[in-house]
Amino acid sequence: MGASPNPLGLTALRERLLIRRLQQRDERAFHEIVRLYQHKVFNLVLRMIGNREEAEDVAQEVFVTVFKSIDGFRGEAKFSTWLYRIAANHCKNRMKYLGRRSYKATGELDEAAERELQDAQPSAMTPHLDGPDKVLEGMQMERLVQEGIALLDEEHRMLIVLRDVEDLSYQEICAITGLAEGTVKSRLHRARMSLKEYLAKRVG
């Protein structure tokens, strides 16, 4: 049997012989990482921020902090786990700064966050509405999902984006985020449970 493909649909030798280029410093198997992990980077940070300037930088940064860390990836993670794991990271900084500077204190998304995400993956919180006199209502919905994320506090934010928008394994995420299986189940219900109410009452 071969190698099974992950999401992105490279076999594990092909990511393997990948890395290995890149820790060999080919800019091409950089330029091909980024291609290959760059939208599922840029959701992840956009969904984080929700500023599309701010989410542009970040995602950068992270492709930066990738070439010049790849030697300290060995393989103990799937790759794109420590991927994750650099991002979120970079987004806490992020945030930390932003929120010095009093930026976005609402949780509101700018214009081009919106756009952006309503052409992103859509949030396992929203509902999968079928024929073309629902998109409006499906739009309008995702809508409102990514406000109410935006409100949540950082850590449950990022739980709530890695398990219900990303769908990580929990192993995944303890991964990512350093937390014990049973804080993250903890800490994502209640972030389910702020997001639903902030739901009930917009909808409703």
The other form holds:
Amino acid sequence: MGASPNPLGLTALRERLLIRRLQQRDERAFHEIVRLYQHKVFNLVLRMIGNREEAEDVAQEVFVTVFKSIDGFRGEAKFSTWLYRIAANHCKNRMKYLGRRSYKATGELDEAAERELQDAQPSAMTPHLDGPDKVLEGMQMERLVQEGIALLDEEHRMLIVLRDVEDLSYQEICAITGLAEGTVKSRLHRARMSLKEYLAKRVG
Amino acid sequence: MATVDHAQASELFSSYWDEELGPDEAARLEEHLRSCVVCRREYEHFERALGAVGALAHELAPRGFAAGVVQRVHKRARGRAFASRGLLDRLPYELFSLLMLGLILAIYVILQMAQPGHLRLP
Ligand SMILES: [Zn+2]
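Switch from the form predicted alone to the form predicted in complex with the partner chain and print that structure.
Full complex below, order starting with the chain above.
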């Protein structure tokens, strides 16, 4: 199946060659891999962490780990799955660290209370806007969604980002998170319902 | 054919959204959504929320990201991370050290010249 394309349209064969060169510590191959996957990884991390500066730092660390542990990649999983797993672990660790420092994930929101999702009320924090039509578009909706995601607990956040932002299959998500498919589906459903609740209260 | 009751309906939202319900079950849910205002409204919110999540912009990594990563790897491994390459491919540290040596020598010579007494033979 040497010609089946990966999510980036790279043929499996070309990807395998790149990885082999990377395993031989070829700098150009590494640069190429970073260049190919940087946007995917950055976006994933940004949606998880909610802060650009932190996201850039974490995404860079993801690739440093890729370089350090590429010998451990045996090709049983897809490279992108392996890479996402590393990214997911880095996100988890950073969120724990930031949580300990009671960091505010979006810079505006208190990350702590997922409770708030259950009884979200329109508040001064997010201006309540009258016409849903107006809100549904553009930056404000995007900000609300990002805030809603930031209020989810770490695992729910990860599942929403992998499935609904990155559009990965359930099979891939299971491989990345190590969870069984039924567990992924039921937890993702909870996460989606929480997010729905949060947005419905704010957008109407 | 059993109908979907009010309590079950919202439990099926995700599978319905993912198009993973069988045709019968999907039809039963649709039937309930047609007849129950509350569930219909809930599903509209659900759809709108997931639509908005899917519409989030795919943000690009900042400029210079890849170069930054390579630099990080270099720094951590003190320059021994990658297989060695030709002199032209990388920062020529050997050249820098030669230049520094030359510079020190030049300074030494200039200092000597500035104090001609030291050079004069008795
Ligand atoms: Zn109902």
